[in-house]
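As structure tokens, one chain now follows by itself in the form predicted on its own.
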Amino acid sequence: MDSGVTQVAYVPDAGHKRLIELCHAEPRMRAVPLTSEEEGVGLTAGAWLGGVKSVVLMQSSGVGNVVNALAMARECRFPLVMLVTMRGEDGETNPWQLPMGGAAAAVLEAMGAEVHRADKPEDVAPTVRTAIVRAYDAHAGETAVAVLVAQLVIGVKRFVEVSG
């Protein structure tokens, strides 16, 4: 899928390992660590500025991260695509990944998100194609369009307790 995309920004995170690991092999992709997602909505704005059409990689858990930001993305109406893999879904079991996974789809909507989902693996590369065309076309208003990758897609992670 050839989208014009050039910059992904991303909090490292294993139900995007296989992404990220590609977008550093590809050398027409920058590939920038973040150390925190709210990093990435400014420096997916910053892009934009100068002709760059991006993407910002997160975690369910990171969608709290990103709610302030989001508001600048909102005002200034800016293209912003970000791909959340989920947490707090079937399977889950570490009990800190419930409260946004449930709650990311409504946060985002909220704060002005376009919301699509992607539930089997078949469904990722079309809903992502659509979320890229969404973002960054001007006749519809430049906006910001996520995209939730199932927990199901991306596999469950075991958390294991650690007893003192």
Given for the second form:
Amino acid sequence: MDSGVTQVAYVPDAGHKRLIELCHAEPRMRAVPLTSEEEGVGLTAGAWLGGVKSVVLMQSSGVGNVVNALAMARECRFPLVMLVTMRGEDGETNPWQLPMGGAAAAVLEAMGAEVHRADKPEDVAPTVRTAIVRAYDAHAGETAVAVLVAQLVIGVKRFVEVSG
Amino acid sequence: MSASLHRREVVAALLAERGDLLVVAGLGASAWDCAAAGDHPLTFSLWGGMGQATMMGLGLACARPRRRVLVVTGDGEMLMGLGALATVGVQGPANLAVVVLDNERYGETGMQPTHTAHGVDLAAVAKACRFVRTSTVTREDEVPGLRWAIHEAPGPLLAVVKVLAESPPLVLPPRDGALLKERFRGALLQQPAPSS
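Structure of the form predicted in complex with its partner chain, given the form predicted on its own:
Following is the full complex, with the preceding chain placed first.
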């Protein structure tokens, strides 16, 4: 709460499960489920017009859904914080996750977002704290910032078929 | 559905004596209509981000629950962000109104028909998404009631206003997005100077 963020919007990812539950349980936090990640960009922008700070949670596949909305964030220099849990990295068992997982950082950077990585569990909190300060830094100019949380930090999803 | 309403006249009537209304204008003709009604620091006009107008309205309405928020947008822009109606329905902001100026066309790209030209009903979609007040406006004498509802009625509200497929002369809002953002936040959030 010391970050001043009072709104968290999300398309769920297993890696954000506990955080989403905590946000819903916190009375001072507005948790907003989205149908698609791009909605989080507009929501964050509108909230900031009204003085409220937000964070958007998404899986790396969702990065592909936000691209044109990032153009708006960039042109208007809207602050935007995206916490992206990665798929398609070490240990991935679903090959369909590989293309977007592999492209997520490059796509974000191509659209002018600042990209930070958290490769170890102990990196997550300080990196997110830095991202929020960067995004909402009125002196340096507000900007879009993404934190990519490595798949090994979250744990690898296993697909176990029930036989018989 | 044959329309007879002129979009400029409808928007001018809806924004007349707007009081402390906060406005988000969807890209294209809706933004030009709002500019024609009078450029205003508390109108945020989108020049891009198609499909984002209603989400911006939601973010603003939740951030400032004591203010009324109006999104003015077109049918093509609304169709691109249809999921936003479901997201608004879940949040249920009582202070949010969405007016869709429905000419059943992509007016900026050559007047190609949108899905609403084939009978897709955005008011019915909004109702199914738990908007508490939905309507389709086709007559001039219905516009004052819509203006009242935007200012007074508990929402979320969505009104489809069937308008003629016409392209009035361009009246453009400022196109510098950072300027639009800063002047909106300045007008809304800056405390009045303390009186000495």
